[in-house]
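Heads up, the chain below is alone and in the form predicted alone; it's given as structure tokens.
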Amino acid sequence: MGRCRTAFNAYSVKFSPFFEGRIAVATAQNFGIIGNGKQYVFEVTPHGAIIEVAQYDTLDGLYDCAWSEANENVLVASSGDGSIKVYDTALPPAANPVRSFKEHRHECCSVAWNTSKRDLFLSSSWDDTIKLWTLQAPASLRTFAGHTYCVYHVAWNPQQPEVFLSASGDTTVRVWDLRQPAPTLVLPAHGFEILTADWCKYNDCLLATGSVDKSIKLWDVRVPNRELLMMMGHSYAVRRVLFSPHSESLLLSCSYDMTVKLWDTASPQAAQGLPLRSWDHHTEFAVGIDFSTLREGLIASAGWDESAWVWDQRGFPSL
């Protein structure tokens, strides 16, 4: 496939759930510390080239993005000013963003769209909270408080549409249910900040966590007192973990060690810190990853080297 260059440092890459070759890339200037942002949309052509479809400028850096599961043209992006921008790629750039939600008091760092209840999405923030949204309402539907430090990541359970997890710098992952007033589980998963977590797409009790302590852990929420597996393959903080939509045991990770790794969590080698594949095409922190749900084997990564890559997991990224 190939590489797409971005003007700023890339933070997040997401495949469209509707168009096989379409990706969204959220970026921030000056490594997200201060400055502007750009939301990009790229398209992979049938010949493997990557072309820019749209770009939208923001006054603050963008840290994450998510495609709508209900409208193929809509995506949301989380901003350093705490706001959530809503874009419609069917409209001209001057008409975007079509909405801007501003409730978080600090940086908004993660957004996740519900794949079953397709009008709902979540955001998380450095203000220690998570918020539930729908584009049909002028304000958030609910705020989830309880974490005592930045909430770096949120992810919906793929089989239970009312359930989601949150990963926090307070060293816990919390499991929430929209029908309950408080977390149904508080999991002290690591001794250091947890930057990421994700649910297995085929087992709604399994989740993976990634931490500043360089480790990836696998957990069964029914037996939360000890991890099922610990993988120590990265040499710096683990920024993202993501289970495959096509295989129960495949897990993708990226790290501040600039690598992207593919793991088979069912393999004995995983416990020895040996991934199935490891790629070192980024020259700065690798901070974003995604699997295509529409094309098995197609993966993407984003890094602070002002680039996003798309390639087949059986091969290598190439220009």
The other form holds:
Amino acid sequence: MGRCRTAFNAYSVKFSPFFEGRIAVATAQNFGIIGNGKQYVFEVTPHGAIIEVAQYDTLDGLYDCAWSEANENVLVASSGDGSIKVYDTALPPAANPVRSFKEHRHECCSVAWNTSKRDLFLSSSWDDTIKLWTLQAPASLRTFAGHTYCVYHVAWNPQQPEVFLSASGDTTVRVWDLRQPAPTLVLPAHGFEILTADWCKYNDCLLATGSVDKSIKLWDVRVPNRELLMMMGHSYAVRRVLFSPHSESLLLSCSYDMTVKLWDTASPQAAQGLPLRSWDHHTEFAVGIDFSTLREGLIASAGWDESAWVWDQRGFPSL
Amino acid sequence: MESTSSAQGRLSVLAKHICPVPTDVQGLSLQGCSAGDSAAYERRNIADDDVVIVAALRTPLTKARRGGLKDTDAVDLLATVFKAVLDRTGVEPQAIGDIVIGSVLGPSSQRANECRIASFFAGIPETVPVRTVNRQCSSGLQAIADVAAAIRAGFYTIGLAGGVETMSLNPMAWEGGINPRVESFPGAQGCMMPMGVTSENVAAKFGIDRKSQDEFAVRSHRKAAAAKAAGKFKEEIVPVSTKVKDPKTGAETPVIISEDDGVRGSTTMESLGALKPAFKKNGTTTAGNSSQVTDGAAVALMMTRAEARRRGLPVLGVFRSFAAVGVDPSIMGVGPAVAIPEAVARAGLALDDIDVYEINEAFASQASYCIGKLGLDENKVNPNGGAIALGHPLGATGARCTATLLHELRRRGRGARFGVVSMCIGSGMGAAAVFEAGGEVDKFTTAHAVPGQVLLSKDAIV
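Counterpart to the form predicted alone, namely the form predicted together with its partner chain:
The complete assembly is shown below, putting the previous chain first.
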């Protein structure tokens, strides 16, 4: 538990699927507008000691990172210059980054690793496309075009390894299938840009979307004409939503209103805009969140206030 | 996305997240507004299972043996505040999970029984249990902490905590002999010291002279008198309908007591200077710079935030932390200096974060020592006077200070967020609790909500 201070503004925090307490934090200088980036790997012990395991500098800011599901030391980071850097913490710093995939023509703002087909990962970009990659191949395996504006977030369906969603500023969420040429569903979920979406980990038809209109909506892909639930609790755009790996109804959200909120989508309070918890530990935009899969209840958030916090969802972030 | 200069492009993408332009131009689209309470001062950590206080009330505090409540028993004092707190919140009595009352001097079993009788008087059904707690002067605060802990533990959702003391009817006394082995343990010897002697010990050990003690007492009276004149206690006081017995004739007169009667706003250094030391020859502690012996009761109705929301009750205060610590019994007055930092740390705060302190003024010596030791801003401590002016009904004090504190935090609105209640405890302890202001704005409004209206900020009621 504790707070990891970063030299640059933090954009994303991800728990390692192999090591409890190991987190990767993607950061960008000057709020990601201009400047360099830095990928951190921290180790957070239960007693609050924070050890910096690695730190990698990049030319442009880093907007997201993801751990490999196949190799415990490998992680990827997506950068503002459109490139995706691959890091191996087992190798000396001079050998990093191991690879740099440069195909996107604009900012690459999201990466997601497939938990079942563990050699595949996706990236989404402001060039309106999503690309499928594997570390074994030098170029992308496939490019998914269709969106008409920035694709802010991409997420694999945890139960259907060939299915993923993408959330875009063109106000749609698209559900794609690797076996299909075109999106299987185009969901105009909001009237404004959709910055984030995530699948429910216990119901493969449920997804949540978060938008610039400050709301979070719950959708069933089988009934796409109407949302199941709308949660209006944030006072600025919702930057990230994430379903819990341990509970069907728990959802974490973070927003430009600097709060991180925990929702119980099954509770009547959620529809009234009342979350289970609202944490206001960030003093700048809260832009990254993650649940630990290894330790139930452990969550993390990253903010532009140059910090990534790790705490238990039943309590409050503390030093 | 069209290519533009990279930094400008990124800025414009981000800017559209904050000030969006509707991309679907097929006509006006109405969006529900969720601006809510977006002001920086309104952002706070909230949790559905926070223990909140929805009402905190007290009887007037009157001088023991001479004041208006001198012939009122614990049953009537408690029944009055029980009924008041239930009437004001509209909570049905059968919903209470437990009643915990701090009480010090009353005979243990009898007082516990009196509390149960009081709950019947107040219309609380037999299904609601009652118990007492005794940690000497902190009992009222300990009761609040116990109820908070029980609510947190899930024993029940709604609890009533408070304290009562009838010092007119129950004098301080020690029954039976004193265990002879007490002599061999300095700590045990310290437990047998009269409170005033511990005050002299504190004054001597930390160099607090008679003059500064008297000055402290004058300030306490002045602050209490100003608060009383400004009507600041009106919200927290429940008038007590009782009787007063004439000591000579025995005739009983029905009265309604609604004011604290210990406050002497006209107290001066001269009037205090004339008093003789009460506990030690050539000492510094007098009746004037000690807390008064007083009768009174206070209660707080507590529940989880989710329950308060479900009932539509505004939150008066949020219970944040509690600490009880032990100190040398012979200088028991230093208790708050140890308990306050502990409680504040447990709340994840620093002393600077606390806006108002209610530190029980058992004696001017110990109270001013604690304020000085912690380096507190004097303006934050006991802004409405303390026990030297208002009185110290032992078991009730913790709950009384909590009621005064929470109402003061509410009056200050955005100007105050956290408050502390603390006191020293006879036999060498200290206790402190941190509370957070509820944050609700005025209850009273002539506006009424229009159902289905989702176009305006949550702040607005049309």
